[in-house]
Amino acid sequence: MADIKSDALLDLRGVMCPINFVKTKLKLETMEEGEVLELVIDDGEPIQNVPKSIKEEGHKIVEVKKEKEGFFRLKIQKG
């Protein structure tokens, strides 16, 4: 799966739920249908919820990478 291609980054690092959700929403919103969000989040409250809110909304998970420093990486695609 590495080898799908992101059309948009969004780092989230340090940014608190839920407004990590809410960015996220408004960036997917001005993308189209099929492309792929790659999404920079922390670990703890923001990987539990912001995937799961995602799913949700009908955008799908493509990939979900736990970067050594502590942070992950997902690739959504949008619905």
The other form holds:
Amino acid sequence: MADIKSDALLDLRGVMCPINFVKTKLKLETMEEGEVLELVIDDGEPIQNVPKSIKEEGHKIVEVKKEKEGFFRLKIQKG
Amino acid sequence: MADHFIEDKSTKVAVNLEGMGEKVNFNDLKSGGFIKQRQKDLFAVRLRCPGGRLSTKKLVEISKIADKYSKKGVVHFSFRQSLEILYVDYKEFTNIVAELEKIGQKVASCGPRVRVPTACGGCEYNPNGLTDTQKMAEMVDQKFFGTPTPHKFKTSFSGCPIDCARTKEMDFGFQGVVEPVWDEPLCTGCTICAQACKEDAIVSDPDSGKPIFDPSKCIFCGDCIRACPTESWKAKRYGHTVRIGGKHGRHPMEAVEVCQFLPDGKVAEAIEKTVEWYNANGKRGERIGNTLKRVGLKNYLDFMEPVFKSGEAPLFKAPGK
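So that was the form predicted on its own. Now I'd like the form predicted together with its partner chain, please.
After this comes the whole thing, all chains and molecules, with the earlier chain placed first.
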């Protein structure tokens, strides 16, 4: 999978649900439609919940990478 | 609140009333919904609120009526989601019923009949919701409310397997389910579905990241569908897991699952046939769970076969392999 260029980065490792989602939402609100946010979240509860909520808000998850250290790197295109 | 209903003591109350020269329409009381309080002459008036949903306009009107008739100015949310106006004098039943009628608010039932259905928020606004529980509760209330049965008959609708409406404790419960189907070409092997699945029904292939699905572990919650970034997991069909014979009370019983994917369009028929079976087989004062124990589940399932075959268990093709 080719790397998609991101316009902003948000590292939410160690941030609990649902604060991580709220922070993601606030960050996306500052961005333009079509721009890509790179998001780093923990394994476990965050990866179970955050992608669902992002989709429900109408954004698109364009890339997902599982990192070895127990976290995920997502790229989200603002919808 | 104790199941201590005026209709069961109608003769006694009638005698008392005659002595006092009061006019009370006993047809109003027959429907139930007037529950004797500890306090002399005072009753709780239980309203009929299927699924616990009320328009704000109606709620405002109800609160005006409650304020007028409740001697203590209090209401209580019943355990089955309906509003109860407390401390109402029985001499004012006719007036309160007429005023409630004017705003389109009916009084609920109690006793041996089909009760007001309860329901969670459902798919209309709850992200977990798979079925429109509120619409179903309204439909069932319209069609079946007050239908006589050997004992009380409680129904509920949960929109997903979290089962907030406790279908496992109902005489007849409906819980939303979705059958997931995987479309391989769209899958990028991102592994989110395996993370999202709380039942370990999906594990990721160590090399490709693509899902290996074990349908025997799936509880049909749809978390994989909602989490999938590429729409590779899709909904094949929605339906209701149907449970029968549950109750709480002094001797709780857990309901048994009798149908896995009943479509929306068959719910009314399932209730109609089940009530028919219950009325034919149940003894007076016997909950349907005990009737099933006495008569046998097979007898019921044979009777229901024409309805339940529409919701047979899904045949999965295990993806990822």
